[in-house]
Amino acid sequence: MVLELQKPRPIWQIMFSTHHTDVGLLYLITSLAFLFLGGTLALAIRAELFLPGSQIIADSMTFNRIFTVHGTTLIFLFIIPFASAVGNYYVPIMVRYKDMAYPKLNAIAFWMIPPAGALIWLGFADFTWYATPPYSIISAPGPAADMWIFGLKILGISSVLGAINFIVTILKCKHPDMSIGQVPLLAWSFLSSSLIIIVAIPTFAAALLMLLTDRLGVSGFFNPAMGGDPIAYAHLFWFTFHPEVYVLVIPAIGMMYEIIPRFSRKPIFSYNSGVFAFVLLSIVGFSSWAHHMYATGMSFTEKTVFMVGTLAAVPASAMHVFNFIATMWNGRIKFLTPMMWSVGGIALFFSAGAGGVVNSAMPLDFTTHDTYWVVGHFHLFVMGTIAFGSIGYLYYMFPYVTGRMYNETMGKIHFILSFIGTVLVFFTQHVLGLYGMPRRIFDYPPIPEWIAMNQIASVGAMIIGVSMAIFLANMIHSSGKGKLADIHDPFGLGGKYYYPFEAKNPSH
């Protein structure tokens, strides 16, 4: 492994350079940053959503613009990002090989991370993630939005060069003596995200190049005044977003499957199962888009189908969930900061598979559409899964890139606070939504069980920024006064339970 801060040289070398663990590094910094950035405007939302009426939040336009930027960030800019940093560092090293595949095809995909970002955040478009038409159309205002499709534009041609990148290094650079069938875990988890990029992406990218033609009025594609039909975009949206989940959750599995067994001191239960759910995943992913959009008129038998599709996914998930319960069977379990997050990722994860098939349900859905049972099952998704498992991963590759430990008591503190601050938020969420609340909405009546469950989401949100900041200054600290690590054991846990074929790459 290559220690990346111990022996510190000048930024330029590191931004310039094409090596993999500093494409990496870049990749990880960027993405932290805005985590922080996309983590303010949520603690603003929630700040504003603590009482009904206008609180911090001038007016809902505002409100709008702020939910758009911290969704888009967070999603885009945050957690995809994230993963291809631990992609970036692990994936050379688990395949044997002595960088990426392309080098230079690597680095280029980093660097139009920044100017997306730029345009996204200097624009402030108002119209969510989605892009809503007609609204996004006729009324969004520019030149916001056509940042934000141009910003879009380039994140998902970063995307896909970044997945031609892992497929090519994985497939066909891997050591000659290691199979397919031997390929760590972690590494299947993006060659099989990868996969689902090259398939999905392409389709968002002619929605958002028809958009933006509707949008200067040389087209009406998704334009009711000029024929069009918003819900074909709506069907080219989430053909790509709906298999978008599994690119972000499927990393963070990947991670976890890195975390447990090392921490169990036990070999992973099932190897075969883990690489058979992961392409399993890779492939109901596609078959499931339309569940989010039963309430279009669709025909009953069409909503079926979907609705099948999606629970498809439901034993490919409980694998996952059993393979990891299993590894910890009587396993000598330490229970650092790294399997702490883990655990807890796990254990939200299945709480967010159990919302999930009351979404996929037909008759569910209809009770719980663009309610807050959404933002809550969602939410708990991406923050209770991905970013326990992003998070957990941080900390356990922490003493491997600087070559110094972290605060053990400062990153269990971080864990329980976030955990407790998630369990507020959304599972609250998912109440609110039973109760009727509306999701996206600046302002709510004075109900007294809305008032009383929007304060209790938003001192949950309050709980996990406390905790997030806790997490900042442990890295900053620790990054550079923090104890010096024992690369070859760092968390003390002696042999080497994890890797299922290991061999040393004279490379790193």
Second form
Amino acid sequence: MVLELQKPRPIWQIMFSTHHTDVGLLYLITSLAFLFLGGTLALAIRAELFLPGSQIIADSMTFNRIFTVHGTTLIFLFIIPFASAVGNYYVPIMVRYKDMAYPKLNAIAFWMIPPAGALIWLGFADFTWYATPPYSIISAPGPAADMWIFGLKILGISSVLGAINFIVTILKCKHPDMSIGQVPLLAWSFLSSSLIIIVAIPTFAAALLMLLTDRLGVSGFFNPAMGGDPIAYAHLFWFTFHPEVYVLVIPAIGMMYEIIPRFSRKPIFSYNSGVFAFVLLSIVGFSSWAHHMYATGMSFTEKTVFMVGTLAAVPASAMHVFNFIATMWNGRIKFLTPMMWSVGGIALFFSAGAGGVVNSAMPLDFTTHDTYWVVGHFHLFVMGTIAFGSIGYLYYMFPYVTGRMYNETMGKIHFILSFIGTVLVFFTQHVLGLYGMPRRIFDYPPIPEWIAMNQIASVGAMIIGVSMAIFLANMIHSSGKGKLADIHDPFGLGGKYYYPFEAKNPSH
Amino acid sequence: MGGHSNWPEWIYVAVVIALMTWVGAEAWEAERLVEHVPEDAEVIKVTGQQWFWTFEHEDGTKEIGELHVEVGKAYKFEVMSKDVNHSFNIHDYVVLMDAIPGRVNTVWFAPDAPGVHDIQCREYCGLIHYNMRGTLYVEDHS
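Okay, that one was the form predicted alone. Can I see the form predicted together with its partner chain too?
Let's see the whole complex now, leading with the same chain.
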């Protein structure tokens, strides 16, 4: 299974290609570029919050713009394109088809991302990734805000096109000998997340248009001064973006389903349970959006309904954790870099989920809502689970894509430092939230506990920063000068049994 | 399921469901108690605007940035906003309610000891959001 042609080609041949591995490579490089850009902004935020007062950022306007672009970048320009990269490389192979169902559409979906990223970065808006009205209508300065809206609009279209492509590829183009019950779990994860995208994104697409016309002053959907209701935006936004959380996390779980059985050298504990949990999550994910809005003045009944809807998603997530542990149980585990990232990701996924139960319980939410607890909570998902799963998978893909091995020691150091850093930053932020520090603040009063915990978090962030520099050096150096990989068994796991789709698909 | 017994997973899922049911029931019961506003609660109108808080007592007196209340009394806040979304927060008493233009949201509390507490805005509201702070003075007049 070679994912990329070995012989070097001019860059424009890759750029104008519609072949799934070429588009996958473009997605991969773009997403990693934005990972480093967004991560740099994170380091700036943590450096600024190391002490009260202004440190390295001149004013709160700049700070607000930085955390807005940080969040937007890492969610929409790193996590989603990275998943698309993996899907592009693997889904056609897994369903034994020659390419994605619509190769040109696939390339178009990718090429929407660079202009959208440019709009977001050149605009540098300040209204948070949530763009909440009426602030985003009456206070946020243009053209940055308008550029952000157009950027997100383009990214939404790109996601929907990509999702259609994955769904058709999996359901319609899979090999006739293959039943849907034989499709690997990674492909199932793309099927589930793509179905969520198709249902969820149009709502936000509509909300973005309404936000834009509100900003232009021709409508007042969310502007109370014109009879609108800001809460309507919150509903539309979270109806898209709570399910979107599962869009982000499900492919990362799918990647772990590829890695954990292989490196445990054991078949997966229960394929059916994995499929069931994916499908269940993608349905139940739609029943919980308003748990983001308890403090907006919802009635007791509404809050109860959305609390139940939220708690209902927990068993499905817990089934994945069980499946991973049961797969590793009694396995001959080989703790190479990809496996370390996956197992670390599961541990943090469990922690993030446990924290999420606290948020969803109505009275406790009023302690944690909009504090650093929430920042720590969702970062344990996006960094601890999704980025860990993705980076682990990147190490796993590396020999297949480049034909060379990465440096194993540097990979392990990258993992260990990142894991320590992640725990330091985001566990500490949970506690900081319990002490009441609000999110999205440029400066804070010199409360000793706040200072201490901000400093721990900032040190953790610097450790992650160092680990990411090691990662970058490893990737760049190894892709050109790394040891040549044994493409049939780069990780020395032994036996074709662990690469089931390769045996059936020798042409790839 | 793969030709092997799957009963540990069923037990595990049942335990998770039982735990979530328990968490949900406890939360429901606690929230029901918390939301029950005492009949004799004094009303304080809280208005958020970029970037300060205004408080209006029942007798018409207004305070800006500071709020004086008495120990042992119950207070019901009617939270409003003049411009963008804010969130009225006294963290020490777990008082949190969004101030949303065009709406009046209510939340109540009954301070149980004299003291000084921070009031802050917990919803992003722009330039000086970080410093949209106030002080709560709980006083003992008896």
